[in-house]
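Just one chain is shown here, as structure tokens, and it is the form predicted on its own.
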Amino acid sequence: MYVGFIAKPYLYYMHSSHPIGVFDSGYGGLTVFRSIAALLPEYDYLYLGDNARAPYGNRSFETIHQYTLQCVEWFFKMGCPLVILACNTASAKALRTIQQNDLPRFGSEKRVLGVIRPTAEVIGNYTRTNTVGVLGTKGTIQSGSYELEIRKFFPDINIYSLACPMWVPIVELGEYNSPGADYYVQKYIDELLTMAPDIDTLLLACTHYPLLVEKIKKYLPAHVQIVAQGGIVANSLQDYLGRHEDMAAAITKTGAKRFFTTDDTTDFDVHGLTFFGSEIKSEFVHL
């Protein structure tokens, strides 16, 4: 039986880099992280995707939480004063209790954010006929949270959620441009369009789907749009630290990008190559 994680101290060593935190549970975080650092280029990172335990999406609450838990605590003692969920899973399931419950013990000055809220803060603003789309992973859809968040600023939308549990292994497999990606591709978007033949505006709620973004363009009607989130979580994040100075300060600027993966390095800089748009060098972490 799950019994939760079980707090215990840690020693946090000194650093002379203090980067933002950048997580995923493997590769689509890339896409956000490329979007926040050409916006914010000044700033030190580190990207960490936990691929030996990849994918997340179809994993429990509990397990979901104690992933992450240990991805943001790693982050913490690296320097990190702060860490991003770049993965809609883990901000579904995770992000709300580790603010809520974990972060308490970590000190006051920690913060750990996420990519639902931003997009649902801004989500209104795409659609005109009040009919949004949106499409994730089956953990994100189950966990309901995007219906709750856009609804907090916009009441009146008409949302409808599908998840597509194909699509992820089809980027992971780099099947993506592949003709036979076009069966599922076509597949989801044919059952949200009988869903909600009105949408106009349809929300990519998973950072591996933008590379499927031409598929996805193929099977829908003209004038709907998509949206994805890499924009937006980085402009979320300028906002964030220019209303958060002391944060901002805390931050090392000397423009440095560290990556790490929990799994094989030379399949993850294969991997980062496509989803990152350039070349990087990985390193091994052991969690």
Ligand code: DGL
The other form holds:
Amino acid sequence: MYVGFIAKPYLYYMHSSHPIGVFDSGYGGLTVFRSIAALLPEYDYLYLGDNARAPYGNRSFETIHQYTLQCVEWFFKMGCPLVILACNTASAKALRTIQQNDLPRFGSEKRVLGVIRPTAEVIGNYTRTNTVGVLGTKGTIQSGSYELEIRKFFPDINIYSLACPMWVPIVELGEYNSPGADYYVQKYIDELLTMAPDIDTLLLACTHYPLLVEKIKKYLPAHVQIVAQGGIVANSLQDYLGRHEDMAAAITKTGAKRFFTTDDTTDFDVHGLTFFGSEIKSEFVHL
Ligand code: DGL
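Show the form predicted together with the ligand, please, the one above being the form predicted on its own.
Everything in the complex follows now, all chains and molecules, and the chain you saw is the first one.
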């Protein structure tokens, strides 16, 4: 069969490794991957950050779907049977279309999971006042996905959502510890508290936001608990693999982790260290 010169090398490669794919638009998914790898260290993993095109948060549905699908296809070509979208924006705007329209042509054994449903399943257990604040990107908040999913499990909960469009760029550019970041952290927290003074739980519905947690605490009343998604998603994946033995068996288990970025690997390794909590040696991929 003639395959031509433009075909990419991974198309030819028969994979002996079948890792779990973990995806984010950039660095944020590393905060989730960190928890997953700590809880389930025996599995092999590939992480892909689409840093060259991040942030996704302010982009249209079509663009987010197109970018996410391209990354999911790459994971499948790299031998992953299961991909976790460790990105709320991609989970909100692309996951359903990928699961319903795109996945069938990749084969029935492939799976793509997101981070919104596992979070929605448990968030109501955190609140005593039944009032939760949800902070996310413009794409995640405007999609209304959290309201929809949370109400399936906790119909009586009061949800106050706010988009924080400046937070991902601040984090992605490595400015999360800078004094300049305080302005935008305080701005959005003040807006949320004005809208919803009774919240006792704040969900960080963007995997980049844990990097801002110390600044968020500064502007939030002490009684409001902050919930990040890493542990929640890791527990949910453990549960999923326990219930899907075929999938668990299909994933190779040597504890190997590889990191890929669509942008500069040096930047990725430097920033990634903070997000992931240990040394990273990333590889460049052109999608
Ligand atoms: N970490 C992504 C999320 O959870 C950030 C999205 C973006 O690129 O704006 O939504």
